[in-house]
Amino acid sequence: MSEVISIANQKGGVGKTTTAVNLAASLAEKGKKVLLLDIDPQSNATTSLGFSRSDYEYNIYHVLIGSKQLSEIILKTDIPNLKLAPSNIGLVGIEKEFYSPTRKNRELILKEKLKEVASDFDFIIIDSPPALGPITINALSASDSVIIPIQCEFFALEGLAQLLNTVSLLKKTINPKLKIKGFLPTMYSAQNNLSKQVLADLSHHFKDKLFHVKKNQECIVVPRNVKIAESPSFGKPVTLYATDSKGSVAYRDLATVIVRG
């Protein structure tokens, strides 16, 4: 069975999609069979892998409403071992479907859909939208764990308590196995005092939930890096676009920790 990991933070612009895409690509690079599941209506993970809306007819919306099986929408990417379940702006209409009076167990729809392909992949990485709505709740309900990217900027920890409370509530109710796999500092600049302060705050509050390649090394941080910013416009993860960049190294290190378990 595959390990299902959500990348989540209700705050936008924190590197959530970048993390989902590059972690998925780095895991695939290590020979793992990976499905990147895009359930963000903005579909940035989909376009980051070089797909446009004209490249596919069906997407995760059709799976969630029950008109397609998950296996019917999965796309093969240019990266060996990495496949994609694409999204589309039409997914914004899913809330109406979720809150239909006839819909039961609406928080578990995605979990049920994943069962069809769970044995085909080592890892399923879910890129969730920047909100704690029904789509993100479905993602967390279907996941074994969640990685929370946090940008090293002002207001970095704003709203984090709400996300942590949601994870705790889901763990107590519909997904007892759900755990926080870790916090990933993103957009870090060693020349910026604010970045250093945010990282210090994270280390103080969540020391045991930061990622380390080796026990005595500093935690993994994703740097503010122009190659990371450029790569989506070329339809490639940074690990493929600029393979030796600091951003690539950070995500490969993260994949190493995830594979190690």
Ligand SMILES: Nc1ncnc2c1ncn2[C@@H]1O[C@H](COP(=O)(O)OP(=O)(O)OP(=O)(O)O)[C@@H](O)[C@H]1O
Contents of the next structure:
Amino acid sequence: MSEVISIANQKGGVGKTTTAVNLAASLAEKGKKVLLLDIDPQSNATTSLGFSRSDYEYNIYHVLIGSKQLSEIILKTDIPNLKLAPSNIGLVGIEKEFYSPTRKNRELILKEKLKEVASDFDFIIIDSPPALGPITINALSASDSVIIPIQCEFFALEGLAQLLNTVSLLKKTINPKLKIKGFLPTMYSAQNNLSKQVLADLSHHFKDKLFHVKKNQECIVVPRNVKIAESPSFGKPVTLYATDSKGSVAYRDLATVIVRG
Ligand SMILES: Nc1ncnc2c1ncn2[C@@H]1O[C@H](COP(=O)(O)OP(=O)(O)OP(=O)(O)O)[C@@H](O)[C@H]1O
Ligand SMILES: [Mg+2]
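Mind sharing the form predicted together with the named molecule? What's above is the form predicted on its own.
Entire complex below, previous chain first.
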């Protein structure tokens, strides 16, 4: 059975998609069979792997409304072991479907759909939208754990309590196995005092929820790195686009920790 990990934070632009794409690619590089599932109508994960709208007819929307099986929309990528379930702006329409009064178990639709492919993958990595609405709730309900990227900027921890409350509510109700895998500081600049402060705050509040390659080593921090910012426009994860860059190293380290379990 595959391990399902959501990348979530309702704050926008904190590095969710970057983390989902590069963690998925790094796990695939380690020989793991990986499905990157894009469940954000912005479809940034889909685009980041080089797909444009004309490359695929169906997307996760069609799976969620029941007109396609998940296996029917999955695309091969240029990266061995990495497959993609694409999204599309049309996914915004799903919120209306979810809110239909006749719809039962609406939080569990994605979980149900994942069963079909669960034995085909070691990991399913879900990139969720910047909201705590029904799409993200579906992602969290289908997941074993969640990784929360935290941008090392002002307001970084704002709204975090709401996300943690949502996780804890889901844990008490429909998804008791849901764990917080960890917090991933992103866009860290060593020269920036604010970055250092955010990291210090995170270490203070969530020391045991930061990722460490080795005990007693500094926690994994994704640096602000121009190669990371450039790579989506080349349709490649940074681990391929600039394989030895600091950004690549950070995401490979994260994959090492995730594989170790
Ligand atoms: N470590 C980094 N260094 C430099 N740029 C980065 C880094 N991480 C992400 N970015 C850039 O910051 C922007 C936001 O990142 P990303 O799209 O991953 O965030 P997101 O949380 O998925 O956003 P949204 O909430 O809109 O889905 C992108 O342009 C991305 O390329
Ligand atoms: Mg995103």
